[in-house]
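Next up is one chain by itself, shown in C-alpha cells, the form predicted on its own.
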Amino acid sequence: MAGSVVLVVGSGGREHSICKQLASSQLVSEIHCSPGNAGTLKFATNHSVSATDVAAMVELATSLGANLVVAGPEAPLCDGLADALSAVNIPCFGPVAKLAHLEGSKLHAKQVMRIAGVPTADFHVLDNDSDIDAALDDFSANPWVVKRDVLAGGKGVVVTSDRAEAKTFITSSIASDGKVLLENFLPGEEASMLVIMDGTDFVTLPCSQDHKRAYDGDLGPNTGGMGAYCPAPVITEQVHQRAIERIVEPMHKYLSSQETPYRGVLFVGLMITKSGDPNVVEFNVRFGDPECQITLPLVSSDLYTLLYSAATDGLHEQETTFHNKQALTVVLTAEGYPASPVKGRLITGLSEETIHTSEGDMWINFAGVGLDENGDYISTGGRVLSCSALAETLEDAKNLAYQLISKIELEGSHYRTDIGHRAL
C-alpha cells in the first residue's frame, strides 16, 4: 500500500482533522482534499469540487488515481458517492446510499434498530392525518424530543416542555416534509461511540462526550458543537461492555448481511441510563465533528491502514492500537452563531503546527477558515475553528486548549470556558 494516494472529501474542520492524521502515515505519498479549507492546504492539494457534486467527485478521484476516497460529510453518501465509486473500482470509506440512510431517514434507523433489536427510545411517526395532541399526551411526563425525517446538519431535532413550541415543529415539520417523528424522552447521559465496520469485522474507537448548546453551563441554542473531550469517563468497562453486546454487535450482524456490507464508521450516539444501560439516540454515517477532531489522534496504528482495510473488507486482519492518554478539544465560533454568522473577518494568532509542551501537545483544526486575496486567515463559517490538546490528563489537555485558543483573535468571536466539564 506504498506510495497510496488519498482524496477526503468534505471542507470542515473533521476533514482537516482526517488530512492532518493521514498525512502522518509512510504508506501515503499523497493527499488530496475537496473542497477543504485553509487548513487542510497544509497536509494535502484543494480542488474546487463541491462534496455533493458526486459525478465531478468520482471523476476529480478517477483523475488523481485515487486508491482511497475517505467520505467526511454525509450528504455526498446518501447521494451514492460509495455507489458510483465502486462502479470503477475505487475504494471508499463511507458506506452505499442504501445504509447512508441511517443517517439520511430518522424513521428508517428506527426501523432497522427494531429489526436488528437495539434499544431507542418508543416513538410515534406524526402526518397530516395524525392526532397531534394524542401523541403529546402519550410522552407528556417529560420533555417532548421531534425529529425532522431528513437530512438536517445535526440541526433538524427540538427538546422542549413547551407544548406549543412542539407543537409548532411537529406541524412545520409536517408541512415541510411530510412527516415527523416524536419520540419518548430518554433521561440520561449522552456520548458518542464511533465504530469502524466493514463486512468481516469492527473497531470501537475510544468513546466521547460533546457540548451541543452554545453556552456554559450547557444553555443557549443547539450547535453542531462547541466542544468535546475523549476518553468519556461515564462509559465504563460495564456501559462499553453492554454497548457492545446490546448495539454494535447487533448492528454489524444486520448491516454485514447486506447486499453490500457497510463499509466506514457508524457514529453511534448513547443515551447512558442512571441505571447504566446505553440506548442509540441516533446514527450517522460519518465522522462526527468536533468529536472527530480528538478521537483519530487517539489511535496509534495507522489511520491509512485502518480505513483502507474498512473499505477493503480486511478489518479482520487488523490491529488497531490507541494512545493511552486524554484529549479534548474547544470550538471558536464566529459572532451570531448559531443564528446568522458573520464571515469574512480577519483571524491573528494562529499557528498551524503541532506545539509540543511538557504537558503535552497542542493544535487547531481549522473548519471556517479561508483566505482573503492577501493570503490573511478570514472566518468562512459559523464554526470558525477549534483547538486541541493531547495529554496525560484531561486536566492537562484543558489548560493546553484553553491556552491555544486564548491567543486567536476574531472580532466578535465566542467559544465556552466549561468544556470537559461533566468529566472534571
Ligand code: AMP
Given for the second form:
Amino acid sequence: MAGSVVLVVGSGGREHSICKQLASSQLVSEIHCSPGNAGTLKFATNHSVSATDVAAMVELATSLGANLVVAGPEAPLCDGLADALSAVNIPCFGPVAKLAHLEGSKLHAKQVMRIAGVPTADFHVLDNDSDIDAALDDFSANPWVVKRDVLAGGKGVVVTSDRAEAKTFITSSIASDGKVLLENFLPGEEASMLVIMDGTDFVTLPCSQDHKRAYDGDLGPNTGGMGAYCPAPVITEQVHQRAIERIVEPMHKYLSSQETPYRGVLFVGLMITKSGDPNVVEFNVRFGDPECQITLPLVSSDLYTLLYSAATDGLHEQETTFHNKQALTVVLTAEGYPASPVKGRLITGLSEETIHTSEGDMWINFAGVGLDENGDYISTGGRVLSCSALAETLEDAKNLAYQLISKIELEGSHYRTDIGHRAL
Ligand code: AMP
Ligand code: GLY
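Any chance you could show the form predicted in complex with this ligand after that form predicted on its own?
Okay, now the whole complex, with that chain kicking things off.
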C-alpha cells in the first residue's frame, strides 16, 4: 500500500481535516483534493472539478491513478460516485447511491430503521390526501418536527410549537416535494456517533457533540455547526453499549446484507433520553462537519489504512486505536451567517504553522477560505474556518482553541464563546 495516491472530494473544513490527517500517513505519497480550498492546498494538489460532477471526478481519479477516493460530502454519493468508481475499479470511501439514500431521503431512512428494528421517533407521512390536522393533533403534546424528504442542505427541518408555522411548512413541502414527514418530538440530548463500516466489520470512532445554534446558550438560528468536542461525556459506557446493540449492530447487519455493502462512514445522529436510551434522529453518509475536525485527530492508528480497508472490505483485519485525549473546535463564521454571509473579506492573524503542519496540538481547518490575487486569505463562505486543540482535559483543549481563534481578525465575524458548556 506504500506510495498510495488519494483523491479527496469536497472543499470544506472536513476535507481540509481529512487531507491533513492523511498527510501524516507513511503509506500515502500523493494527496489530491477537488475542488479543495486554501487549506487543503497545504497538503494536497487542488483540482477544479466540482464535487457534484461525478463523471468528471471519476475521470480525474482515473487520470491520477488514484488508489482511493474519499468522498467528503453526501451529494456526489447520492448521485452515484461510488457506483461509478466501482465500475472503473477504484475503491471509494463512501457508500453506493442506493445506500447513500439513507441521508438523501429521510423517509427511506425511517423505513430502513423499521426493518432493522432501530429506535427512532414515530412519524406520519403526509401528502395531498392526508388529514394534516389529525396528524398534528396526534403529536400535539410536544413541539412539532416537520422534515422534508429531500437533501435540503440543513434547511429541511422545522421544529416548532407554533401550529400555524408547522402547518405552513407541511403544506409548502407537500407542494414542492409531494410529501413530507411529521415526527414525534424526542426530548433529550443530541450526540454524533461516527461509525466506519464495510461488509465485514465496523469501527465506532469516539462520539462527539456539536453546537448547532448560532449564538451562546444554544440560542438563535440553526447552523451547520458552530463548534464541537470529542469525546462527549453524555455518551457514557452504558449509552455507548446500548447504541451499539440497538442501533449500530442491526444497521450493520442490514447494510452488509445488501447487494453492495455499506463502505464508508455512517454518521448516526443520536437523541439520548433522560433514561439513557439512544434514538436515531438522522443518518448521514459522511463525516460530520465540524465533528470530523476533532474526531480524526483522536485516531492514533493510520488513517489511510482505516479508510482504504473500509473501502475494500478489509476492516475485519484492522485494529484501530485512539488517543486518550480531548479535542475541541470553535467555528469562526462570516458576518450575516447563516442567513446571508458576507464574503470576500480579508482574514489576518493566522499563524501559518497551525494551518499546514500535520503535527501539533493546535490547528486551524479552513472551510470558506480562499486566496485573493495577492495571495492573501479571504473569506469565501459562511463558516470560514475552525480553530481546534487537543489536550489531556477538555478545559485545556477549550482554552487552547479559544487562544487560537482570539488572534484571528475578520471584519464582522462571529464565534460562540461557550463551546463545550454541556460537558464542562
Ligand atoms: P435532522 O436534519 O433530521 O438531523 O434534524 C435537524 C435537527 O432537528 C436535529 O439536529 C434535532 O435538533 C432536531 N430534531 C430532528 N428530529 C427531531 C425529533 N424527532 N425530536 C426532537 N428534535 C428533533
Ligand atoms: N455538524 C452536523 C453535520 O455535519 O451534519
